[in-house]
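What follows is a single chain, given as structure tokens, in the form predicted alone.
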Amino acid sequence: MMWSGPVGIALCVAGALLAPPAAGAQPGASDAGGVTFTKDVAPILQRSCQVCHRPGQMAPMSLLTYEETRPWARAIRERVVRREMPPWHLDRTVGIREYVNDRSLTDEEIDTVVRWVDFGAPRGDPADLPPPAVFAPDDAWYIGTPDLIVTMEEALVVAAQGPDTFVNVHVPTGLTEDRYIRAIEVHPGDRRVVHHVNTFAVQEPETPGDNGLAGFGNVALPGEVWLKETSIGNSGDIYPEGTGRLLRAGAVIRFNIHYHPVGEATTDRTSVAFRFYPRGEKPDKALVTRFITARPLDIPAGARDVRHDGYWTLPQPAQIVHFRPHMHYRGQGMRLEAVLPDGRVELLTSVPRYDVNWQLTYTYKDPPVFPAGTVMHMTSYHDNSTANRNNPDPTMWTGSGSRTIDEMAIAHTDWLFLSDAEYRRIAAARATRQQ
């Protein structure tokens, strides 16, 4: 088998932690070979968990203090151990190893926070206590300071209970020029709820032409470009020096949001904010969107392992910056990997343990380079078994649509173009840094 260990959760944030708390006497910290709370826990916590589970964020309890997080030390404890929190679902062991919004957890990390629990989870000395993280406000905007905010014209309503549900908003950017963006960020009106959005720009493309999604109805559609996906613990996009995306006069937004019910009713009003070059200033380059897809899908009642593969040549050489695996609830794993004019294959990302409810994207800390005629091969796995737990009726077959309940095999990747003597360059460079 390919694929191992567990597979998703109903849902991450909400099921990853509720277990019973840890119960008994704490032994000394000398027992857990001082390890502590203070000392050791804390900092792990705040690097890679405390950005969703505070007050007013989606996750179902607050990880800021030992008081907090000491009634659900065992459930942590497992969950760290099956890679399931932080969300984070790559094979850390084969194909690129670094990216930028990594928050998972080192092999020396998860001892770590195993050892605590195991010798009764000690607070340890107050001293060693680190200087409580800083959170920007939730009104605060990691781009910056914008220069145009788009904004839901009217607030939804999302109940307290019931089944999760996804919608499309369109909104008027009110653009009067083109302006090519140079960072994006998303801000839901209430996070608890919010689970994850994608952003496109209704306008003409700038490169007319089929980008890998016709026929689908909720991602890219023809006539559309992808701006921004953000879910849980994601920031905004600040582009690499030199390159944006052209927002034209007249465009309209459209929201697609996933919303989960929280237990309180309560309304949204998501916004996207843009910070743009200066008029009349052009990047190099444009970061250009492609969609890796495999269809017709079939998926037979039962089935696991069920393989489907996709393909896209390059056209000319090119650099990928992102990787975003899109499947729905069905969705087991997906790999991507390049097919080198040489024949030599190059494995770049492997996700073994995908999961609906966490959309995220894979950022290349130093982004690889490819020459013209580079074939990116993209590798979907689906489970319709009873063993994935996100699966709304193992016994039906299931193929390809739009609704949640049919299903998708996207590798969203996002590109820049290259010349060849760029490329030339460029790989150079990188071959220097890795030797």
Ligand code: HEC
The other form holds:
Amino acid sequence: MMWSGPVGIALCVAGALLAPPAAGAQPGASDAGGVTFTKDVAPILQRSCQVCHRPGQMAPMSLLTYEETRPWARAIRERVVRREMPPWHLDRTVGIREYVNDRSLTDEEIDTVVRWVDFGAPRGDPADLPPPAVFAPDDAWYIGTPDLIVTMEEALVVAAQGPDTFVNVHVPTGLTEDRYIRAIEVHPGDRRVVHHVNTFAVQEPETPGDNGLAGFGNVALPGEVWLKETSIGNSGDIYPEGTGRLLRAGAVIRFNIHYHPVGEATTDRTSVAFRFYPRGEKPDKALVTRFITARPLDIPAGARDVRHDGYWTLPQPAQIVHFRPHMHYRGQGMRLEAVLPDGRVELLTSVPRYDVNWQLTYTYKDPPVFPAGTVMHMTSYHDNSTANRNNPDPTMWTGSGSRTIDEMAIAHTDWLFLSDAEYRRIAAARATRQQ
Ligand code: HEC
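What I would like now is the form predicted together with the ligand, since the data block earlier showed the form predicted alone; can you produce it?
Every chain and every other molecule in the complex is listed next, the one we just looked at coming first.
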């Protein structure tokens, strides 16, 4: 192996931790600053990649063994350095830092991968290999035995080849009474082709006034409550004790599914499953969805950094649980901040690398609380230039609409409303924790 360019980069990235090589050293395959597949890289792949990169799942290749991983070394380096893999698109250096479902690699883990690749991706001592990671079988319910499973009535055919498709499928729940959801889980029918699923309940929204979507687009949408986003490795949510989400009698489920062909024709029937609170029992707190939107959108052909703003004023004190940016092909980035009644501005989350292929939900580990009158401010950016590789046509102006070639700028947010006393108690406890 040549002692050439990339090695310098590796040393530089590794920083002070890595001693410079002794003068005249002859680095060989075992000299990757000591970094090997079996000892250092396999544990990272097990923790952060294999949930998707194994047979039968959506990712294009398996990363279980050295033999499977080695040919992808360069591509792996590139994707992890750009923080495109694992998918997690927020800016880790600003706003709230801790999320329940954070999949991202630490800077040290990225350094390890870079060093391993730049030193020739050596295997290392087989005795260092950790035992294989164990994954639950695809048909196991993480949430426990469901009370209700709603499955697509007809199997959709996914062709062997062709572009990715986004479909909406509506399925009645058959519920005859209101129930509070305790836990929810989505199971794709064929995990190889289901890239991503969003589920919504089409029902009367529970927020005072509308949920932010009234009159949206050219159709008056009925109320919708966002239930769950699922990408691989994120199958079930059990809500915290005492909190739940109302699913109304007669609710219809809307599955919004992103299919990706895998070279073999197949069919899919995706399901969503629920565990409920006992009949007649109302949890102390109900999760409430609010869509903070900007419209009309005006996105000139070829333009980048096209900004729009949306606002929602909290009618009472509240705690935010989830934030999910939603845009279409020209989506570039979204920020969510809170403008407090005293004028202070707090940035919650900035997602500068939005990618329509991954509509991730960011779940706050220590969810912040805000007083009544706080203005939640969503800022969206669209990229209609050729720099956006998802852009179907940079020569076209686009505006608001609900077709996939139209645009949206929606912050899906989930809230627990609080009394003044609850607000003061939680705010004080958070302030103590953060000192
Ligand atoms: C949530 C699922 C998921 C996780 C976790 C994940 N990947 Fe991926 N990965 C995918 C999917 C799906 C694709 C193909 C679509 C795309 O490129 O975005 C992909 C593509 C890739 C590619 C590009 C393959 C090509 O065809 O060029 C590389 C390299 C990669 N992943 C490496 C990794 C590594 C390394 C990790 C862990 C550090 C990781 N991925 C974690 C789902 C995942």
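Positions refer to the first chain, counted from 1. Everything numeric here is computed off the predicted structure, so don't read it as measured data. For the two forms, the rigid core is made up of the largest set of C-alpha atoms that agree within 1.5 Å on superposition.
Shown in the overlay between these two forms, fitted on the rigid core, is a CA shift at Val167 of 2 Å or greater. Comparing the forms between these two forms on their rigid core, the Cα displacement of Ala249 reaches 2 Å or more.
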